[in-house]
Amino acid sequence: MNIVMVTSECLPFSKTGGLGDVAYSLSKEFVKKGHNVSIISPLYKKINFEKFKAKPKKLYEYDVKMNWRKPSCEVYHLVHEKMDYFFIKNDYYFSRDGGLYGFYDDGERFAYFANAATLLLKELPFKVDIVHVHDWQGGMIPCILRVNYWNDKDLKNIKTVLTIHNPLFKGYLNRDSLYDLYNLPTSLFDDGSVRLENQVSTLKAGIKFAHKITTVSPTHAFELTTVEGSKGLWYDLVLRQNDFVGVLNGMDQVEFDPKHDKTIYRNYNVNNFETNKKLNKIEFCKENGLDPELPLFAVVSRLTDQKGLDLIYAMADFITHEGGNFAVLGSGEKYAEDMFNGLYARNSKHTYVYIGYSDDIAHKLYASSDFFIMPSAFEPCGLGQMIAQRYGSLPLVRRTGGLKDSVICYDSERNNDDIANGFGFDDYSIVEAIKCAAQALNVYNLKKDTFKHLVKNALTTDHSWNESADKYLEIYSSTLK
């Protein structure tokens, strides 16, 4: 099968969040299973090709028509880990300082990207079977193919799949942008095909026109069909519910592997974790003035409201006053940064705060911590809880989205320590969050055998991409019948 991923970011060249991880890891799994995978993404200024053995080579050059505009496009190609990367180069749109997103003209930038990627499909020297687009940035491509190229011999038979990673970002534009940026008729707005909240939504366009739609966990798929959990998409997704499915993301189990991780203090596995994982905690605590005999609760996260900042702070305050250590690594909302810095100022003997991001410290925290706090307000899938389990750090989660699908929560009444690999609660409530933290402290301090079983279960949890990739291949095959 010839699969083309169209994504605004993809490891190892660009990443801001989980999308970059998923596009790369899922593609790599397809290659393992014998499929041909091409990845189309922008050529950002920040990409450093010097650390790779091969530099990209220019393959194509063409103009991209966007109403009166005809910006140029250069396409560069690089093979990496048996995957074909095609980079869309336009310095005006993508050679900018700063991040990948957040510019005033993001709507125009990614309209250009979607148009350029669609034209590239005609240039590729093989028959494309599936075009898999991700989020709002490429969401208009299924619409472009089915409206503008319905009779094109090279493009008319291509099947499309849209994956919704974050429903908060819908790609809003005004009505005239349909023609101005995408060369599409404004009747698509007038008849409601791409209209959402009285604006054009490129994400809704993908929902309307893609042959199949997925999101990143089964529970999140259900939540997106409810009024409360859909972020405004429930009606459109209910209409497409027969073509909509949730597939739980996997994780890169090579990058995150306590047996071989060179950044942690001491490597360990399921057979020696009692000794060697504890040595990681001893070293981390020694470096940062914490007591290694106390349980260590960690947070590695963007500090945004979506992540449940008020619950995290309440849990941290409780933990540090009830005989535990708390460590946080992240940046985001200024008030949250100040809040955690304030906690450190009041209780430095039990608190570690790093505002910013360090991959090295993140790995050390996963390996050193006993528990990993992730009480999100909503979480389509989540990666932190999976990484934590991989390192034997027990997640404390609110059971929403992918957190519910990936964590088996300990229940003392059911005595399920033979399968449980974390702790959880349902209601978004400070009281419930603190109860969860108290339960974890109780197990750590008073139920040593139970704690050991839970850690062992976490270490042996399979979050590889194998099963998820097979489900995606089934989805692809169903569209080709």
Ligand code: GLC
Given for the second form:
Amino acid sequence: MNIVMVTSECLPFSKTGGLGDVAYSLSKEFVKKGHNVSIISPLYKKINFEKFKAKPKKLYEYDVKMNWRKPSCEVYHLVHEKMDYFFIKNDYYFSRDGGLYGFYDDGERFAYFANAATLLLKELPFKVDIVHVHDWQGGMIPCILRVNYWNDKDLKNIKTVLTIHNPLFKGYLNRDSLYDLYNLPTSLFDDGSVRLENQVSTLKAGIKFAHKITTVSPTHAFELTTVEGSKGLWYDLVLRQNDFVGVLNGMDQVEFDPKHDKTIYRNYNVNNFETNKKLNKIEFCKENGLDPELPLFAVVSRLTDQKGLDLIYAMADFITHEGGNFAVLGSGEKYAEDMFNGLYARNSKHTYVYIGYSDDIAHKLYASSDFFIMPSAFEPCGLGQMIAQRYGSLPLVRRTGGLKDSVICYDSERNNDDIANGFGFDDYSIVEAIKCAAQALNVYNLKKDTFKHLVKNALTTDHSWNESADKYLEIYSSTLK
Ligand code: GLC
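Switching forms now, from the form predicted alone to the form predicted together with alpha-D-glucopyranose (GLC), please provide the structure.
Whole complex next, starting from this chain.
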């Protein structure tokens, strides 16, 4: 199959969150299974090609019509790990200092991107079968194809799939933008096709026009059809429920592998973790003035409200009072950064705080910690909990979205030592979160065999993409029949 991913970020070139990981590692799995994958994403200023063997080559150049505007586009191409990367270059839109998103004109920037990517589909020297778009940035593409190119000989047979990674971001624009940025008729707004909350939503456009819609875990797919859990999308997703499924994300088990990871202090596997994983904790604690005999609870996360910051803080406060160590790596909301810095100021003997991001320290934390805290308010899938399990750090999660689907929670009444690979609670409440931390401390301190079993289970949990990639391929195939 010839699969084209249209994504606003993709490793190893660009990433702000899970989308960058997923677009890359899922594509890699398709290549492994014998398919051709092309990835279209913007050429951001930050991307530094010098680290990579291949240099991108300019392949195409064309203008992108957006009503009266005709911004130019150059397409650069390179092959990386057998995937064809196509970079959309327009310096006005993408060569900016700062992050990938968050500019006043993001709506226009990604309208440009979606239009440029659609035109690129016409240039590609092979027959495209599937265009797989992600989140609001690519959401309008299925609509452009169905409305503006329904009779185009190159594009009319292309099937589209939309994956929702984060339902919070709707890609809101005003009515006139349909015509002004996307060359689409405003009747699409008037008849409700792309209207949400009385604005144009590019995400809703994807939901309405893509042949299939997915999200990144089965539980989140269910949540997205409920009033409480859908962030406003339930009505439109219920209408499309026959074409909507959740497929649990996998992870890159090569990049994250305690057997070979060069950034951690000592490599380990399921046979020697008791000694060798422990050495990681000892080193990390030594470097940072913590007592290695105490259980170490870690957080590696963007510090945003989605991640359950108040629960994390309550758990951290409890743990550091009850004879545990707490370590956090991340950045985001200023109040959260202040909160954790404050915790450190009051209790530096039990706390480690790194505001910012460091891949190196993140890997060390996964390897050194006994527990990984992730009590998200909502979590379509989540990657941190899977990486933690891969490193034998037991996740403490709120059972929502992908956290529910990827963690088997320890239950002392059911005695499920043989399968549990983490801890969890249901209600978004500080009391429940603290109870969960207390349970983890209790198992660590008093039920050593159970703890060992759980770590072993975590270390042997399979989070590869194999099965989930097959599910996507089935979804693709079902559109091609
Ligand atoms: C978003 C979601 C996260 C998911 C990721 C990749 O960042 O918030 O839960 O894991 O996308 O699909």
